[in-house]
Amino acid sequence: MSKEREPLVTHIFTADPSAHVYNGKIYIYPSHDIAHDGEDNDNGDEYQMEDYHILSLDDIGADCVDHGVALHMDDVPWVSNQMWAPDAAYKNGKYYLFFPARDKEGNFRLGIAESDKPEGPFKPHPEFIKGSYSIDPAVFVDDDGKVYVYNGGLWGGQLEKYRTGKFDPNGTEPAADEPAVGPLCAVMDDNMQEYVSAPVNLKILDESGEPIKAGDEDRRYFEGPWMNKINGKYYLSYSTGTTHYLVYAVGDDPMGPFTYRGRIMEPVIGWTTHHSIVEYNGKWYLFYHDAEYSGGINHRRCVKYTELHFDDKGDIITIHPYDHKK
């Protein structure tokens, strides 16, 4: 029986999977949903994650291994709560876990933890990355070894509250006819300790070369960025949030601009959609989550995967997540 589009694990709830191939295996770095009976809201208070469990697959179709707790918020001095979607990178002979969490003032920052093994455990840096804010880090190591950190999420992720460059608790999204807020990107130093310069908002353009507008909720950026380099092009993929699509845009440079190209996946069960894309043994796979197993409870999600296909123009063929069950 195929294990595609089925939960990787069900003994815990997992979401926001960041998949990487290390040492011939697929390692998945998800967030860890905690089941509770609180209500959902636009601020994301229902997502009460406290730790990270690293998962791995020896091969596509293999049983998933849970390596246990790799990092807990009690181990990180600056964290107050909500350790949300993480990512990982390998550089300088070490594995680095990048993660968002609220600091002691309630603002989201990005932290880093290190390990000699891809599954951890990870030892956190004592402070968050200076100048970091918002959520959903995606760490891309380019062919030249330069490390780019993409991140940012609206609403609970506070991205729109930094439009002036500083945190404004009353900050709002742009008007519907104004350019949308783009994801953030910053370059790490060679020692993987801090940003080389302040993060910048990336530009996502429509087919006419105009910035996608904030009111274009089918295409504008909301959260969950991911970066792949495919045939020399940079594929920036992300979630549209309110309309629940996974979409992508393509550019010639890791910092853009990027031109919108289409949808990766139609909406899944549950409010959020968050993903990663990885190549393994010559095939491409989409890792994602949904709330099907919990009956649609937004903060009780499970990680899944499915093969990703491209047409002869390099466009991603849109996935309909539940067609196989019809």
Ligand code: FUB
Contents of the next structure:
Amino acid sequence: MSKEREPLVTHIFTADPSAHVYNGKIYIYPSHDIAHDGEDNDNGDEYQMEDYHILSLDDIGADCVDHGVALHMDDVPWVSNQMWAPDAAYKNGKYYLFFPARDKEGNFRLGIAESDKPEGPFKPHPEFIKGSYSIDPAVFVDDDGKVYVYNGGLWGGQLEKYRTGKFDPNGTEPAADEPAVGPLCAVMDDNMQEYVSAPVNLKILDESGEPIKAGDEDRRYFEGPWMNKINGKYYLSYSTGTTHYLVYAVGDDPMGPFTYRGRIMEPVIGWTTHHSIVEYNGKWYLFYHDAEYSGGINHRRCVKYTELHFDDKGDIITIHPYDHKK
Ligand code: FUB
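Switching from the form predicted alone: structure of the form predicted in complex with ligand FUB?
Time for the whole complex; same chain goes first.
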């Protein structure tokens, strides 16, 4: 039985879980960490992933099913390496896997692969999405059917290298007192093939309506965006990277602006923290990963889940990931 705050599976290392409910089950679209002994650095070279396994739970608490390899980088013509955090979406009777990977020039791009089944196998589009860059796609289908792709990650994810609008290999983050770089958002065309227009950086504001500054590392966007619509409000959640928090900001429109609201989860074991939030049978769950099972090896992570609670103002109650062990 899969239990709350325990690894969903341990026969492979998994991370960056994107959870969705399809056909009454919870499907989890994670990265697949490979246990190698290569370098661990700020460029993310330790995350050498090559394929995706889709996981599913028939119910909360049920045994987790690994559906095997759903897509391998050898089957994607434009990919050179590092298939990082994916997400999935259902539209027009098909399932779409969105994934980041390095192209033949070594730049991260987003690709799409399609299937008739939520667990795949997925058939990749031959090219990456034109105009896409950086990592960590999160695909949100709004009630009107419009599909938004959120993404972006600093450092290894290259987001700060596009501040001029073009890739600059020497591009850096803004100064500490300047507005932070926001996550990207683009709208997909109805056929789920291309962006309708170029991605834009979203605004995340503080309680005074001022942009969160790059030096505010407890609150500024780093990577791993996720979008939920809850009681008509758009909850954008993300990782703060260097300070290792999962946090969220709320807005009235899927393209923002968003106002910072608080912390979802305190740091987990391991450098990265990356999550998704899903409603299942009237309860909310946070899917996340940590490196507890591998003894803290950053690139040997395990996906877990725990119930998420809101207070009566709609604020998320902060989770302390290891408090249940005290
Ligand atoms: O798994 C590789 C990278 O680590 C992801 O893209 C980031 O979000 C971080 O979890």
